[in-house]
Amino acid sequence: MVSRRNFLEKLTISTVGLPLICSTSNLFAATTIPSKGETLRVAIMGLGSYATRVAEAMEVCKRAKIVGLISGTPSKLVAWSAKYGIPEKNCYNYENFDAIKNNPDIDAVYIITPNGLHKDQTIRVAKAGKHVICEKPMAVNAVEGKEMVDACKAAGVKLLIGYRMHFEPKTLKVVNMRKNGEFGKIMFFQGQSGFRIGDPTQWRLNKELAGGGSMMDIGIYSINGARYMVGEEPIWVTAQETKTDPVKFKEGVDETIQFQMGFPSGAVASCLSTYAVGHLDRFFLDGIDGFAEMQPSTGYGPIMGRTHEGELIAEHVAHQTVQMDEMAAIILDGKEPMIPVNGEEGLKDMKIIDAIYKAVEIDNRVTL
């Protein structure tokens, strides 16, 4: 699967004593800041490999623009500032980014850091009066997720979660078909999400920073996919964990989890989340009158799929480009997306993840 996991590098999170470094030399191109209301002006927090992908995709956005940077690595601030023409006054480190409160150039901050940092960073951004876009999973558990939702509500800012698949056209085609009854009564969903993880020292295998293992990173795609494909919220989960390498996957860091979900209508889902098996990126939705199969289903694309009516056809545009333009419309225009991307949506996934881990622990069904 070609995805975020394959590209991210280890993120430097230590910032104590780091100065703000952004050269004022001619490295910086002249920057024209769009007026508020027309373009969403975004500061990127965490300048790792996925942030690089987001930034490159945003270069062709119609309504979203990078205007600020937040990083714990001074050299990245210098390099990114030069590439994207970001002025020194819009560059921050993790110690001083609360000062964005006084920066009228920035409308929103896109948090692309390890999961364990999301809660505190989101709350700080909200207190600074800026909208928050946070990568998924939104937190390491539902308790933290709820704190994030509450903080953003209290501050009067929006909290959006980086669910890029919620804007992907072939995915939306399948969701529309289901809503229109073209599959008939939904009976079954299968989600397979996995890849072979590499570097054992990376933050994804650190319980404190990741909050878990494969379930937090890749399994969330099958959880979220089951919800928008079936069109219901699960009422129970069961789960079983398999760990073949306890040295690499230490306590609290799951290698492989098979999990099942039941829905009010009687539909069931059978899913797999793993860091041990490659090339797993498949959704299958089965109804009495038809089916949809997508493979790859959540990779960077192009997404490939078919239904009982034939191949799914739609132009492929970088997911992050579409996501950021759509999020601009949500924040600036109040647009309501077909599949929500708000904090409450992220919180629903966190509650299910918590239940899956609980089901593994007690080896029994957990009611939601």
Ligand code: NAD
The other form holds:
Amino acid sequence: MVSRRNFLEKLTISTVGLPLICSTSNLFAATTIPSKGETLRVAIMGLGSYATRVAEAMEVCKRAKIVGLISGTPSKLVAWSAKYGIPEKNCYNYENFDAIKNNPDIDAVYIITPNGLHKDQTIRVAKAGKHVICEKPMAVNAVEGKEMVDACKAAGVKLLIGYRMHFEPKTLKVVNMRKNGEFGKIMFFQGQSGFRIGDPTQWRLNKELAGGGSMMDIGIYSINGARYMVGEEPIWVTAQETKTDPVKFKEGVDETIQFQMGFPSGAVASCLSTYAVGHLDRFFLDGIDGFAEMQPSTGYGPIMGRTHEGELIAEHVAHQTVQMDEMAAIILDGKEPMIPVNGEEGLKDMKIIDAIYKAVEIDNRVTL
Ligand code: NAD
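Counterpart to the form predicted alone, namely the form predicted together with the named molecule:
What follows is the whole complex; the chain from before opens it.
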């Protein structure tokens, strides 16, 4: 029997082939992998803070199950394996995960790593023939996003983006009301998305890994929300950047951006994306005949809100539980969600983010 320390050393230096682990190790769990078909069998890539939340929420999923892990940290593989009952043959690191191609237990890989890594990781997973679920923002710009969409198409696998709000019941109620004309002609959307970011050394403040600043991380919720609340695609943007701390928010890492979007119907959106305030999470949709107000609007919930007809009421279930069960239905049954979560949907947001950065740079309106 190898000691835990020897085992971890072996795992650290293991860069090729599978399994990663010496067969005498009993540190990994034995488990029963569901057979192909009813359950979406998911490998999680990147075992950080959001992956932890996703994994816990998936424990009560009806149709999605974690059956594999991809991490550069051997001790995390051991701990997660024990917690979620993942066999050692389904554990990979960032060097060898292409071998997932030969693993019949795994249907899809959920990429939950820093934004700047999403493109290459998505392309590798697609080439391995597995469906991809990738966290938002799908990439760091639209060129990368398009490469990801193309790679998944070429490989014949689905690409879904982790837009959990697209399955959130109160959000869907408001979208349904708008679709039914209950707000009348939509005139205005306001989206405010932000929080105060801490540790200046984290990857979210590193241009290469984050692709930008608050816009990539939290401002994207106001962009995406404006699109599903208004129900149109913007045709122009304007934007203004404010930076109070140029040391923490270096070149290319935005602290605060105010931006405006214009829609074909004449509706306009006025939004704020920031890393500089304590808490900002509010949507307001206004039409000729009614309104919807949500605060919090995109946090982990419960989402709270009201319309001109009264309080929004719906049961709160962890967003990631609903998301993963719905994504299982999309991948396994071809279900069409009310608000898309595919790669093209992610790409629309990337194009708008590119345009917002451009509008800041040229200090003028950018046509989409
Ligand atoms: P995190 O820092 O907590 O986790 C990132 C993970 O990636 C870590 O386990 C880290 O070890 C791993 N990693 C691999 N290569 C790395 C590298 N070169 N540099 C740094 N870390 C590396 O971050 P997070 O909050 O879990 O965010 C991960 C992704 O999930 C991001 O794209 C983020 O936008 C997204 N996210 C989405 C939501 C949501 O509600 N949908 C919420 C939070 C984060």
